[in-house]
Structures are given as structure tokens and as C-alpha cells.
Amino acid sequence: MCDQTFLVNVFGSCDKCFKQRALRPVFKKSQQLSYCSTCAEIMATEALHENETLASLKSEAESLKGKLEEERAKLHDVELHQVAERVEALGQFVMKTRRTLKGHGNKVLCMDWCKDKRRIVSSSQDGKVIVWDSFTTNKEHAVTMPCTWVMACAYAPSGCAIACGGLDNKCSVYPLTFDKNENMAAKKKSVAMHTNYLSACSFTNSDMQILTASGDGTCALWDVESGQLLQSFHGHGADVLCLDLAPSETGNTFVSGGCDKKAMVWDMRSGQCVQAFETHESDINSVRYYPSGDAFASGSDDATCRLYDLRADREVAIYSKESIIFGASSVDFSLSGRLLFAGYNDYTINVWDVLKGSRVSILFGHENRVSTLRVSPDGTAFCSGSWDHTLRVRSSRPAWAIW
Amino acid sequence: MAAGPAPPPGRPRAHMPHLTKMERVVVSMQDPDQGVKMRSQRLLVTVIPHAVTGSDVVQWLTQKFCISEEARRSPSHPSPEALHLGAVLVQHGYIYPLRDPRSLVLRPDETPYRFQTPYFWTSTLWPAAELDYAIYLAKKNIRKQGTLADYEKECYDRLHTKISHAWDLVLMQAREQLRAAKQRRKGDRLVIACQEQTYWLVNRPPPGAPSVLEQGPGRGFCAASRVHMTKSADFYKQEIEYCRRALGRTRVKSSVCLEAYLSFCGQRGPHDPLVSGCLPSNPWISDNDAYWVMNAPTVAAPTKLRVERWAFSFRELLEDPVGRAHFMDFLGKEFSGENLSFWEACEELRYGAQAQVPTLVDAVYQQFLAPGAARWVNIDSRTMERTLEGLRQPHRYVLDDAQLHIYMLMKKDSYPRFLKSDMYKGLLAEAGIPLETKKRVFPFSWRPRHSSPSPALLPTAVEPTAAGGPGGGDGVA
């Protein structure tokens, strides 16, 4: 005995033409509909059309991208290290750790300097955010966030507040108070709301606006007082890991880097992406503007740091060595832009000569990966935070100088 | 954490490029011609083939990566970078010590090491299962009682409680593996034991040792973004639009851009403390904060370097409160002070609180733009028209055009004249160069580091504003 299959014909009104016909189940965008055979065939050909349009769009995009690369290459007449040949080489430096800040009970994830050039705020994996006077190594304030992995923290330009956030998907602003009766956490203001972790935050020129970057692939500009979203920036194809505001005269752009290997420059006013650069081979962990605002550097998991020029619209230098295998987690320039400090996941910090492209020195000392690195606002020192629970403030002097 | 749950799922191997690179290095180290010199190592009575010494490893790394000049000068002295790179390879379990497999440290001497078999490479097996760890610990326990380290004993007990239902299986597996191992040659047995021990040292590090496998919170993988990218026509339309806009943009020749870096770095070099040192002394090195006192934001006598910086760019002048104040004086003499005040008011609007926008816009209009206003600014008619249009629907960027016009006016006209003025020349002449503080070498005395009042204690920073006076508040605790 064999099983016989019976084809069941359902009669009814077609969902498209509403005529009474034999119906077939059809799936459109995961929704089940019943179409008559004629409408089903029409839909099949339409889908074919759509695919064709998709393919043609794709090829158009590819060809335009190719043309863009050609245009960029046309104006590339010289390499940076060639131009820099006539620059005097940097002499020897004596770079030592001048302060070690111990107090975090867990990995230090982020830090920022205050405009007074000596105070810093740092955040760690266990939710603790500490404000230090790093010159005296005293701790001045401490807050425990309700979440772990506080990956972003920032000092307000006035020095009166700090912002921080992480796995709670929010950015909160805490006004700093010396009142012993007041709990800092009581005055906390929840400003930003994202749908995934907060990876970076920064105040703009005042205490009243914050720019945030998140694992949900977007950046956003918020008004601190009301928590209102002023502008959002969409375009990254994956998590955004870092951002930096441009030091320009008209102060309207910022750059962000993400897991999609792209570094994108945005116009804060319109929310549009102005320029994009995609030459890294892995996640971009950190971006920082060159002091003149005409270029920015990026550090990535592919163990290279790259310099991108905004006017030439291309990458102009790569800072890498075969012996450097681990990704760069954070980068920053010295005041003149001649030195690039980069902290790596193999516990070291490499100092690069920006113009010549060579490494000036390698610094050891941390016992776990360097997660954050910032040069102080007046350029007298730089601070590195690491997963070994400490922060180190290092300063250098040319070998010929006493100080 | 040493024991307990396996490390949280990190990123797949493709997203740990450093592991792939390490593997490449290790493979080239094992190259018969170009690799590290291999020899047979005698351990008590057994002879282990294909062993290398720590010093050979470091030397090979130094040569291969031409790591530093110091190493070339004195080959006996290991270059710190080569040492570090070797230590990293050992820490990740790609090279293991034969004699003391309890600690994954690279000793640059005759200590013997061997290359880990690819089966146990850090990237191949992921994540290490608890059952496997239990079997490993059981084997160790059975083979020689009491060889488990303290933390391993703890893990053993914890696992025993956790997977007590499968404990018979664990013990059975352990005994079986030990029995199979007895049938091997002593040398192989030793090697396999070392390999396994290294693997577990990497995957279950002892307390206190950093775990090299820890990655941080999971990130969106590129794989996910690939799915996102093939989604829709919208994505390609966005790309096309972006490319079209980008093609229309003017680009500057590389040579021009790069020259700009040279001149920027050259100009700022002497002002960069990390490159050129600073006078009287770098506070971090000398523990003396005189440098900060002399360069405080509002100080009566700015240093020479500081006054020089005002000539670098208009932005530098405006960003320095002292410079800005002098510029305001200069403009006052030329009866164009309202330009700077207007610009400052616009900045306050742009970066101010959202709730203040309507009031600020109104205040600016009344003071600077209304016909017959007290401090009327001279903007060209087209910009004025556009601005007045926009004022009907005030938002924080409504004064951008006017602000830019005034900014450019000051930059192209007033600023150059300021630099040529007697006032500026006088300031430059007056400004002093601080004397270098002699470095006190002897007698050593611990200099107390002065603390400074926190900015959070001071009255809110005074930013000269057009609308309203400086923010008050005492803020003293």
C-alpha cells in the first residue's frame, strides 16, 4: 500500500486582485498571503526585477567607489616620509613614570583629563569612577555606577561635572560636589539612552552638551539639562567604539571609528557623514585629531595606527612594525603633533614620530593591556590606564634638558 | 577567575588577528632552515628532541624583526622588545617550558622550551570545556597524589560538586587516558604532559595571573554587519549618494597637505613640553607646580611663549582668555568690540542648554541685530536677510551664517592689525622667559607636592558674555 498525497485546493478571494480563484500560499517579507496563480506569477517576476535593480545598484556603487579612489590617487604626489626627510630627527628622550595611581579594584577602562591639567577621572570594570588630583595622587571623588564595564568617562570643560557610562546603555552626568552630606549619586542625571553599550562620550565646548558613541552603531548629541536628543548620526555598519571632536575654528565636526573598520567624519549640525575612510583591516579602537584639525590618527586591532588627512581625503601614513602584533587600543598626539603615543594590548606603549613614520621608543611597565591613553591638556605629560588596575602618568624630556 | 565558568564567549578567531600573527611567527620559528636552532634536550634520563633554549628564541626574534640598535651593538644583552615578544608567545602558550611548566615565563638563558602542538593552540580549541578540565585535574590527582596546586585543588572540589552526576565518567576517562599514556615512550609522555599543562595554564590561569584570553564585552562582529550590508537597496543608494558627494568635493594635493604638517610641527615644536622641555620646569618631573602657576588661564603677566602663540592663528588667540581680553581691548580702541561680543554670544547659544535657546536668540537679536541696537554689528545685507528670516523659527544654529561672517571679518581684518599693533608688540617685549629651576640633586629632599583647589570648588568659570554677567555662585563646601 502506498501513501497517496492529495493536493488540496483552497478557493477564495485572492489577497491582491480579490477575484475568486484557487489560491496558493505566498510569503512576502515573512508574512503569509494567499494569491491566485496569476498574481503569484506576477509577484515572481517583480521579485526578479527587484533583484536586478539591487544588482545594478550594487555595481553602480562599486564603480563610483572605484572612481573615488582614482580621484583620490590622482592628487597623491608624494609620501609623508619623503617630505619629512629634511626634518631633523628627534633626539633621545628620557620617558619615565612620574605618578602611579592605585585605587581601582579592577581593570581601568577609560580616563580623561580636566582642563586644569592635573585632575583626571577614570572608570573601571567594577563600576567605580574615581576623580584624582594626579599631581598629588589624592583621590577627590568616587562614585559607584550601578553597572559594570564603565567604558566611557569624560570631564566637563568647567571641571564641575563628569559623565560616564558603559553596559547600562546610558550616559550619566554627575555634578562634582565637596559637600560631605551629599551623596554624589543622588544628583546623577541620566542624559543619553542607547540600545547597546556606551563606548565613548565627550562634552562639546560646554557642560551642556554631550556627544556619545554606542555599540548600537550610532553616535548622538544630547542636551544635558533636558536629556533631549539633539542629533543622531547613523551610518556605521557595526558598533562605534570611539569618537573625537574636531579642534576647528568653526567647531562643527567630529570623527568616529567602529567595528566596521570605517572612520567617519560627521557634520554635527546636519547629522550627515562628510567623509569616510576604510583602510584598516580590523576594528578601529581609537581616533584622535591632529592638533591642527586637518588630520586624525586611528588605532586598530590590526596592530597599526594610521594618519588620515581630511583635505587630501586619504590615508597618508601607517605606523606599524612587524614586531608589533597586538592591536592598538588608544592613541593621542603630543601638543605639537610631532609625537603619537599609542597604547597596545600587549601591555606596551609605542611612541611614534608622526612625520618620519618611525618609532621613537617603546615603554614597558604595565602588567596588562593598556586600555586608555590621553595627553594632558597642556602637553606636559600623558596618562595611561590599564587592565592591571593602575594608571600611570608619564612625562618625557629631551635628553639634553634638565626638566 | 581561575576556576568556575569558562571565560565569557569572546570573539571568534577571525577577530583576534594577534593570534593569527603569533601563529605565523611561531611557524616561521620552526622552519628547518631559517628557524630557531633546535637541539635535543636531556631531562634527567630522558632525551627530548626539538627543544630550543630561551636565549636562542630571543636572539632569533631580535634578528628577524631587526628590533633595536642596542641589540646589534651587544648581542649578548637581550633587547627588551625581543624579550617582551618572546614572553608574550610563551604567555599565550605557543612555546612552553620543559622544566618548570608551572609558570609561563620566558628566561633568556639555557632553559629549554618547545613549540606547542597546533592541537593545543590558543585559537584552535575554544572554549575549553569544564569536563575536559575535570578530566585533566583528575588525571593529575590520580597520577601523583598531592601534586595539585592550591588553586587547582579548589577547582577540583568545585567541579566535583558541580558535575557530580558525571563524576564517574570523569574518573573513568582519566584512568583510561593514563593507561593509554603508559604505553607510550617516556619522552613522549613527558612532552604530552607538558603540552597539556601549558594549555590549561593558558585557559585556566592561576589566581593573580592575567588571563590572556579575556577580551572585554562582546562587540558586534563584522559577520553581523555583513548581513546588514546585503540587506537592502537603501544601503547601496546611501553609498551612491555618498560617493557622488565625495566626488564633487575639492581635494588638495598631498604635497601641500604634508608640507602643512611640517610647518605646523616646526612652529609648535618649541611649545611642546614633551618634545622641547618646559621652563621653569616640568611639574611632573620636578614636583614643582610653578609652571602651572605661571601659565594659569588668567594671569597678569603671560610668558613669552604664550604671547608668541597668539600669532600662530586666530583660534589660538581666542582660546587663550588673556589673549582674548587683550584683543577685546584692541577692538575697543578701534570701536569694533561688538564684533567679538557678538561672536561670544553666538558661541554661548550654540553650546548652551536647549531650554535657553529662545531667550538667548532674542537677547542677541535685541543687542546686536535689531535696527538701532545698542551694539549693532555690521553684517552684509544678504546674510542679515537670511538671519532675520531664520529668527522666526529660532534654533541653536540660526545665527551660524552671521557668526561666520563676523568671525571671518575679525580674522582677515582686525586680527592681522592686532598682530602689527604697538599693543601686541609691547606685550611681546614685556613677556618674560622663566628661568630654569636648578635641578636639586643633592641634598635629596622630598618636596611636598602642592595641591590646588578643585575647579568644582571655584565660582563657575567666568566666560565673558554679552547677555548677562558672569555666572555667580559660591560653591564653597
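Numbering follows the first chain given and starts at 1. Treat the numbers as computed from the prediction; the structure is a model and nothing was measured. Superpose the two forms; the largest set of C-alphas matching within 1.5 Å is the rigid core. First, how it differs from the form predicted alone.
Once both forms are fitted on their rigid core, the CA atom of S336 lies less than 2 Å apart between these two forms. Relative to the superposed rigid core, E60 undergoes a CA displacement of at least 2 Å between these two forms.
With the core held fixed, H389 shows a CA shift below 2 Å between these two forms.
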The other form holds:
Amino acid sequence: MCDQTFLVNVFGSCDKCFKQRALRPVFKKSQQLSYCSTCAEIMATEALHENETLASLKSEAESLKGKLEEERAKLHDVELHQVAERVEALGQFVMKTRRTLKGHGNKVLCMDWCKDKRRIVSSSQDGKVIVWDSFTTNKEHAVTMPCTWVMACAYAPSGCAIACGGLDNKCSVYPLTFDKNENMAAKKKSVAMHTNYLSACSFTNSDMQILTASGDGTCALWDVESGQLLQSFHGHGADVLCLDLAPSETGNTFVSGGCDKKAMVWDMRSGQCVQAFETHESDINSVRYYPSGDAFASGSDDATCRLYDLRADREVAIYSKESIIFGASSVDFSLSGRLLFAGYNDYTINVWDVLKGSRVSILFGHENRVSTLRVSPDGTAFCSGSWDHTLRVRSSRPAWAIW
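Switching conditions: you have the form predicted together with the partner chain, so give me the form predicted alone.
Just this one chain is shown here; partners and other molecules are left out.
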């Protein structure tokens, strides 16, 4: 989202010419260096063979991309909605707001569920990170960050810690205790450090490792205890805005999306990009794996959501309507994978039938753009956060039937 994208120029001494200039990160034999733009261009041309230019290499890369698309098209024999014609259509259903969480003083930017299906962590432009009891709407913990625009937060799998970060370029981990009077800030552990803002974070399948995405164009895997960088992921050409870990317990892949309009699937063991998709026409604000792990959805500023099948290595569905002209900021699947929930900048949440590609419901209630949305771990409810400073927990069943 352009409203949440910040360009930060780092000024300092260039590692090659030693002049004080705006710097950019350059990786040489896995070592990160800080070069000015002039030295970075010189370094790129030093590796060229005779009669090669950057323009000719770019042209060759585009030609190879075209050939790959042709090979993909040969295997494209049928559309998803055609296969789904024999599937029974979904009936009408109503999802009502069961709880409204109020307490943030500015835009809610991110939220995550605890595995206990009850607690929620949220972060806001007001610099606050709040842990909520979604049953009672009580605030259990609150942390004031050293900066505003806390753009990322995540619950640890054990439920005993939270992670958050934003314009401070860091990912900080806070342990949670039952002692209400304990000073959480005193136990803060700075785990990750990027050269630009932190846009997303997610624990892996344990509390000991965390994935981060940043405006510096990279993702990274960190050891929580030592703060050591375990693996870095380079390939995006602009800010990385979102990531999601594969749902399998032994999954070693994750997907990321960014301002370069690309969605990229990464192998956490090698640090390599194993698949890339570039069909969106604007920034990708959100990515989410299908429950089986065989596909993922994305939401973009181009006002569409898209479904990518990893086995077919291609886009298989687009969820859009001519009447939808605002960007999609957040997406998530229902537990079965039949529904796709998408929050939009026009204050609404659209619910899509994943198989048929049709919209089955529009949910209202927020008074400003929907910035974040997550389905609960048991699939009985979902929570949305908005620039109207609130979070709303919705379900098709009354609260007493769920909780």
C-alpha cells in the first residue's frame, strides 16, 4: 500500500569510494556491503563479458521469461471455475460482528491470533501493541514501542511471547507473563535488524525462530535467542510488504509479496527463490497460503485477489468485479479453504467462493479502510483491523455458541 510505504535513504561512507553519499546494500560473496549508486553500477558492469551490456542482458532475461510463459500456457487446459461447475453453489450466510475491540488511538495496522483461539495481538500507528482477550474484550497486556507505525506483530506458537516492529527497523520479542504489574519493556529482546522499516513478521513452527520482511527489499530468518541471522532472502526489486509461512508442520517454504508486484516462494534452508509469480498490476499487500499448502492467495492495490497453484506453477483464479476499484489490503482463507476473506480500502470485506470465483457476501461495519484480517485457528471466527482504530471479531454463529 502506498500509504504505508516509506523510503529511507541511509547516508554514510561508501565501502568502495569512501565518499559520503546515499547508500544501498550490495551483496558480494554473501557479504553485505554499503555502496553508493555509482559504485554499485560499476560493480555490476565489471562482471560483464565482451560485447555484453546491461541492456542486452535485460533483453535476454525478458526473452527467457516469455519462453517460460509459453511453456506454462501449453499445460493450461482448463479454468478452475470450469472444473467447479459441478460443485454445489454456496447458500446465503450472514456473519455478524460479535465483539468490537476498542483501545488504540490511531490506525490499526496488523493483528494475529494466539493458538489458544482466544487471545489477539494488534499493533497500531499510535506506537502501541495490545494483547486482547477476544472473549471479554479486556486488554491483558500493552506495550509502548519507541516509534509510531508499528506495522508488524505476531504471536509465538506457544502463546508465551509476541513479536513486533515497524519504523524502528527492528523486530522485538516480548515474553508474556501472568503478572499484570511486570514491566514488559524491561524484558524486550531485539532480535532482527533491517536497514529499512519492518513490514511483516511471523514465528516459524517454534518460538526459537522468526521470519521478517522489510522495506529494504529482503526477508530474513533469525534465531530468537541469540539474535543471529540464520538466512537472508534476496530477490525482490522493491519493498517487501508481506509474508506467510507454509502451513505444514515440516514446511520449509514461505511466500512473500511486495511493491515490485511479485509473489515469491522461498526455500528457508537454501535461501533461494523456488517459484515466482508476476501477474498483479500493482503492489501486493497480502499473501496467504491455502490450508493444504498447495496454493496461495494474494491481495493487491490493483483491486484484485488472485489464487496461485504451486503444483501447476501458475495463476488459476482472479477474484474481482468492475464495481471494486479500491485495493485489497489483506486476505485469508476459511479453515476448509472454500472461502476467501479479503479486506479492502473502501471499508468493506468481500467474501469470495474460491472454487467458483464469485462473491458470496459483502461485510460492512468499519468506518475506514480495512488494514488487516485473520481467521481464527479453529475457523469459527475472523478478526479484522481498520484505520478506524478498532478491531472487529465476526462469526456466522452467536458468541455463546462459539465460546
